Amino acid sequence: MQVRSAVIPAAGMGTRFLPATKAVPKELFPIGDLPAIQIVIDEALGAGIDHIVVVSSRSKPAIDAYFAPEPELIEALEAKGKTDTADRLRSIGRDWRVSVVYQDNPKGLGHAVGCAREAVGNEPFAVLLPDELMSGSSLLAQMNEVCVSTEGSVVAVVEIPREKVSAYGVIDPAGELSADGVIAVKDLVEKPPIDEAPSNYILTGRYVLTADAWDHIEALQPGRGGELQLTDALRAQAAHAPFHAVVANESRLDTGTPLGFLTASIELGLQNPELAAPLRAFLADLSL
């Protein structure tokens, strides 16, 4: 078993960043030099996945274009003597591959997963959400691990106070935290009330699920707010499989807001080799 594939779903409409997501996909929003969605590509690629599977509408066909191969672009790129940047156009799914697959009827997140299923195939996979940016592939690449030495699930977690708890999807633990920050979970439990909560360990945006997840999502029902929640399929499987839980390990920027945009920007051009000084010469100007 090996997980090859990851799922990134990016068929929202990005209503907080309107009217802008009226024209340009928020995924497609450069923060540097690089569109978000491909900062997560990366990501996934560091953890050793080769296939990407972006679940977009029929309404974004920039995200289609940026996928596409350019080869008059690139040429005319060489001809200015821009080889570096060509180079860089010219590697987008050069030695990895890309499957645009389109969640026409929104139902939640559970449903934009499962319109990947086709295209992985039966195999595990990863479920990468593009609001949110790690600083790196360890904490995927562990989850990899994880999912292949337990043949079961895994969810990527954080620790957050417990009077916070209540606004997410929070793990109920088997078990004790190991050494090297996995949890074995018996259940997951969506917005609890603080005094009901099992645990102050809630989901982030990273998922590694074995392949019976198909299943359980295809025979998810409407939950709450009328959509098909994808933690119901987890749930289902925490109840008759193995299932886990990894602490993140790496940083965490959260993209899903204007304001969670504008520092995340800031945050990767601090540590951007080319763009760090300046911005930080920018910065120290403004504090005047």
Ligand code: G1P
Contents of the next structure:
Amino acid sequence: MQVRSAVIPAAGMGTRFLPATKAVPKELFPIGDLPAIQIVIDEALGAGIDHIVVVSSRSKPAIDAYFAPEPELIEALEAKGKTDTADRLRSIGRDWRVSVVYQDNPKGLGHAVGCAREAVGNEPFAVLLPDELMSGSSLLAQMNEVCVSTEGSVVAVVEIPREKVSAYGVIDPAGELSADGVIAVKDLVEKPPIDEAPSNYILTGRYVLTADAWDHIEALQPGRGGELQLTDALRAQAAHAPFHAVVANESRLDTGTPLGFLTASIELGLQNPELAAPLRAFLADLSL
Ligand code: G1P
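Write the structure block of the form predicted in complex with the ligand for the protein whose form predicted alone appears above.
All chains and molecules follow, beginning with the one already shown.
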């Protein structure tokens, strides 16, 4: 069954981006003319998802404002002939639906995702961490197919140098990588010390989970850093059911730090037909 809902955790305070995040949630920082969260939403829509569940915080009302319908703005844009922008705004609620739910206490990623349970319901769902931007929807679409064919949860992974694995969730693979980049998983560990890491394959912010994940999320106990870790819920799932990882070969951009955000903006600007030529000229001038 096609996954219909995507959960996007966006309740964090964005401390790395203070003072900017004092007033503007980092998920709404613009990359070109799009807020970062819209790029992640477009990835989900491109994989056939039509319900976006944003886990926000009541201290970030700008997130609600971004999704609120604004018929007067749409009319004004149309009157000025800006039909493409008008249509993009109109598509919210017509082509796809958004639910905003709230995480009142920051207790960890597992807790944040758990806040979306009622909005998603008892069916498979995707989780997209908005600090990571993918170059398209094909990874998520493939993960959905693997979820359907194996009847189990699926995570996206990338292989990184051993010395960096401790900052991430790490999978313990069971078997060989298939030609299309799929590997069975027998266990997962959140941020292991280097010498205890079961592989160099780290979780990279995309998940397609079967509905039984909800009970494992609800049963979570504090894990690494005292937080309720999504990885621990997946570990419980992998112990009982088929579980797979898909190796991401799309290019990924990490917008979690100011430098990452800046370089991602440049990379995506270079892919934007309207911005590419002048941006390239500007960069060429700089490096003279
Ligand atoms: C979270 C997850 C971790 C994953 C990472 C990917 O960690 O807990 O398993 O590898 O995202 O970015 P965080 O970066 O929130 O500490």
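Each form is matched to the other, and the largest set of C-alpha atoms that superpose within 1.5 Å is called the rigid core. For clarity, every value in this text was computed on a predicted model and none was experimentally measured. Positions refer to the first chain, counted from 1.
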Margin query: Is E118 displaced by at least 2 Å at its C-alpha between the two forms when the rigid core is overlaid?
Written below: no
Check: Taking the rigid core as reference, does the Cα of K186 move 2 Å or more between the two forms?
Finding: no
